[in-house]
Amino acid sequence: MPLSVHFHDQRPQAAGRSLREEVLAGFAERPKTTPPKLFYDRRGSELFEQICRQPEYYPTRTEELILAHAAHDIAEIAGQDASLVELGSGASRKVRLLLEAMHPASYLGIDISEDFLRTSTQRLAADYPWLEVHAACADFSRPMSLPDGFGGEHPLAFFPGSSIGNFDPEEAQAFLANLHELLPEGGGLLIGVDLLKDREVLEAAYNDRAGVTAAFNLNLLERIRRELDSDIEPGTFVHRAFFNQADSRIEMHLVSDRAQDVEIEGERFHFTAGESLHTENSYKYSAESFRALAGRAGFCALALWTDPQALFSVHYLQRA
């Protein structure tokens, strides 16, 4: 690690559940389910980058357009003495738009993947030599604190990509409450939130014609077969994604096309024909419903930006 990047290891002493434990526990549930974090092996991460470039997948490009339009307003609200804390460290265009508009004295990237964190923060330090760069290897979904030595009077936490939608509403409120405790009084949260819209637009985004999202979903089974002792056949499952209007969420499933038994690590699990493995939720909000959720976690709303089609929103919240 170059001297220009200050590294902080804040990983909990007790590691989370392993892939084996997560899969065995999820397959034993009724209905069967796995957490979306299991998508992101190397191949899954590559496929997700491809998803973001698909014409049907509006969130990434729409959020970038909103941030490009709003960056100077964001910088004005944050103030000259602000620092920037990115949850899920990246060297993407989104954070660069903020760095160039805000010119913060310091930047902190937080990610649980040490290799990715080191690479991304080194790249930012090289591209912005005037910036004091910090890297914290930590699980930001759990309570944590800002590391010693990280400067800035009023930190602004940045959580893009509508990743908040992967939490159910109770988990999302708990996550926001953790961020409330992380930030000092006057600290801010800039967060991307996908908006409710026509079913056709939502479902097309998760069922692209090129089949990249289907490959991303099915790669979970490939990973299980590759990394665990399993006879599961990905070719006997099909991708399904649909909008659940009652719960205001997109659901992704892998549906068994036949009755079958699969073995994983010596344990057998039965699928009936048409039974699914529930792999992801992505909750969609109205601007008002998300502000209410953030308010229950202790934040007040300062600003809101959307695109002309009201596909996506970026909220500036302040710790109340």
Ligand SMILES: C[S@@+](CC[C@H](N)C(=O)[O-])C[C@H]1O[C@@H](n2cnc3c(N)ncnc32)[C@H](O)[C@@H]1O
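Form predicted on its own done, so how does the form predicted in complex with this ligand look?
All you get below is the one chain by itself.
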């Protein structure tokens, strides 16, 4: 595999708080909460890829179906000289549909999961020898800048996977406002957003029968044991995911099956029996409510695609 990826280490400015800082701060909150970005070490990224293949997990295959249908329209709107910047690029798989339709000169993948980012972008560079591939390990919830040496003058930002749903609506608006700063005037943002739907379909997607989402959630505790000084026992916590209708979001929790004290980096935290650590929200939007949110962050809507069952949406937004 050729090592032809331009890797930009943005760590000092854009890495955000360390795992240790995030975990200690999150466990001290009431209720205990950790940000979803902590799921993604190499193992977490691999488990997410397995989630994408579960029959109950409709978002990935539905977004891919939408992109396959819309790719040529997207290429036309983006124009001939567009480059691609993917946020939370993960396996960089969906973007292949865009690369093939758009033939951009350059691609930049941004992800917090460094090892996985390196492997995925190297694979991309090997499969698309005509493409200049860049990668930057950065936290997209922090103010971002495009790395020096990334030549794309007309970047189209691509934010798939409904990762926008991991922010609450206020944070999502602030994130979009940050992206607004990053993009030049007239710059585009192609964003995948999961749609509101029946509780049964939503809850099944986050409680797959094979238990992969449960393993993904519990990997956070295994990661704490691997990377920090901690006696936390993942086996004493249970995965729980449910739809919170009032807030229009799926919530994921790790519930302690007993009263216990856990030690992390010399600090003790008490869990009562049944107490949960809140590990992820995944907000669901209607097409209209998401458009309104994007509008408040300074984006106007150019195009919208959904699937026949209205499970998922892909919006083409432009910096107004």
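Positions refer to the first chain, counted from 1. For clarity, a rigid core is taken as the largest C-alpha set superposing within 1.5 Å between two forms. Bear in mind that the values here come from a model prediction, so they are computed numbers and not experimental data.
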Problem set entry | Core-aligned C-alpha movement of E222 between the two forms, 2 Å or more | no
Problem set entry | After fitting the core, P143 CA displacement of 2 Å or more between the two forms | yes
